[in-house]
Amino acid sequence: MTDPAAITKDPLLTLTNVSSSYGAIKVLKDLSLTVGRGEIVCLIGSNGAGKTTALRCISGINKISGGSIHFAGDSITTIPAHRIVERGLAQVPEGRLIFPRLTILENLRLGAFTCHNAKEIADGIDHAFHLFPVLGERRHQTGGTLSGGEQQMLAICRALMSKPTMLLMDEPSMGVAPLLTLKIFETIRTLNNDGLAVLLVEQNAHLALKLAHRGYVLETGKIVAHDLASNLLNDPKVREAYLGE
């Protein structure tokens, strides 16, 4: 497969050799995985390969054991979370952990902690309700009486109000209906088109591999494949395990 070291020309995220472990048992083995400025990387694998773990590492949320992260050329490793996302990386959680009791407003509003500038947040704001125009229709409705899609939209929307160089997004299919996963996918298309880089974990592994650049294959916390997206969609071994072909 071709070496993703030389696909990537201009590194803004790069893990190396990064274990971490839940008490004794050891999720993450020595992964290494890179992210272009203004690339889409997904990786996939099968529940419990370690990919949400490896989310939250590279946020700062779970500590790693061995290893090193750098993010826009500065190691990350150590520092606290909310210092992350003041660098330019912000992550959509899987089960989008949006605020059900607050509104639309002040789900954004809080979403953009790290921005001091009225003028920023409130651009922010007229942002997300371009890309959604249902969340300014229902911007004083509270996040709890969304549907799944609304609150996935939602999530992702907050992470951006941080203005971030790269996302983080983690099952952002989960628990939405098709057509609105379908929306969902076609906006990080376009975030991407503008410049945002997406590390992306992605169950529905077709359509993952059909929205990104590369991928990475996760098994047992260990990256066993790596390649251009397309590729890895053709192959008869990924197509076989994670498309049920």
Contents of the next structure:
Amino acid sequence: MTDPAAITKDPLLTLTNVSSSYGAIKVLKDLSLTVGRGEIVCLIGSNGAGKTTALRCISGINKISGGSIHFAGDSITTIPAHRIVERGLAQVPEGRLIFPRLTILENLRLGAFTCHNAKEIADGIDHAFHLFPVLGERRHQTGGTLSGGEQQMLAICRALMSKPTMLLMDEPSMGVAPLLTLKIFETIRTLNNDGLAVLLVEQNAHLALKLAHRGYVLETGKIVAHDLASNLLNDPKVREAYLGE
Amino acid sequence: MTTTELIIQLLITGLANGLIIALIALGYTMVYGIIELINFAHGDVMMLGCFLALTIVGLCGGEQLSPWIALPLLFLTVPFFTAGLNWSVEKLAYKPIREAPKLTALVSAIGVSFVFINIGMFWGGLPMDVFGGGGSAASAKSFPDLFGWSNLLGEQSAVLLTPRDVMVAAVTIPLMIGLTFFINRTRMGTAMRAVAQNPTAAKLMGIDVDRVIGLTFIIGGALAGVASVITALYTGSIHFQMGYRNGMDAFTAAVLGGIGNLPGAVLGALLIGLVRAVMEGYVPNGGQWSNTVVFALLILVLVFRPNGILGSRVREKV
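Can you return the structure of this protein in the form predicted in complex with its partner chain rather than the form predicted alone?
So here's everything in the complex, that chain up top.
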């Protein structure tokens, strides 16, 4: 196992010994991980390993019972969820959580809720329609009428509306047709080339490890492996457990 | 009175009553839409608003008070009071138990309702002339008649249209248009719809969910305050138990139209107002049966449309 600090010279997000529980069940046990500026890091693991909980803790949706979370040099451990977006940390949540009875445009505008500059919001919407033209064609359609893939595109664009420096993505491939999944992963790479850091949680470990620079393997709330993504892809244990070989 | 005149008269009375119910129903349905709580104290907030209105009028000269002073005064102070009251109820009685099972908050709401009813009774016993000078606290208090009963259509007209009917429409309709605009077109209104549809996603957008819920109670409370002033002026009588009757009508209206649905609440309220007008103005002894008809209508609608007339609310599972 490689020392994360040695790999990430410029840490943007750091989790130190984070623990979290649902009632009596400990979901995360002393979880530590780091994502550097401009880096794509993936978190893989089986169902119930605590991947989603980890992202929800970072975004402040779930409370943590121990440890600390730092973003861009500041502690965000006790910051309420709605104050985290404005710091440049946005999330594309599991199941997308599109507002089903709001139009695409309204969904996007809500993504920019923390932004008060009309010009910036308009530019953000243009950018979204440029990334995924289908959203522009259906801008007045409500979120609930979109397909899984379209909702995922909308969820990504909605998160980008706050001009984040880092995106937390929870299962972007879930419920999305394979071809669209590839398109979405390509988009993540493009966004990353423009400097966006990404922490990606994904069931599809193969796709995730091919996209990411580094990866962490989570098992029952604990990090059990951490390495460059290319090394994890070739690790026999990871191949057996998560790549179906 | 010809049939046409009768129909017009029933429409005037029915719509005026319905619009008042609608103002209260909007408060029920907005709160339900956002935290899925039937705020049983809502009708009693409206009742306390009526007592404040009577207190203010009493302190300012009662019958002698010009409506041109009384109306702005009441429409500014009473909604402000009820909005603050409703907001405090949420902060003190609902917010601390928001994560608890829904029934807990419901019981809390019923408790607040009882507290308010008793405050209303105490208030009515204050030794002021308008309250009967410390007489029976539980009796109905008559509200000074600031409008008179002149017929705007001329004294020989069979149809009666009074200044109070006009006042009801002139106050409630712009308010409802304003509310629709706020909910559908403004940033905070959109945030409110977002919280109603998915609070977790709303938090991830940077929306302060607690603030939005507080704002919902403030708006609902202010609407109830406007309804208290109108009701007091329109019916000319207030009573510490009126929150129950008015709240029940409004709650029924909200369910009838589809709870959580704003146009539905207004539609349900107008329906109830019209049914009551027909029962009280046309059917012999119908006034005694109007509750029966209203609730029979409710049951009938719910049998065929369980989500109400305009409701198609099926909570999206994620």
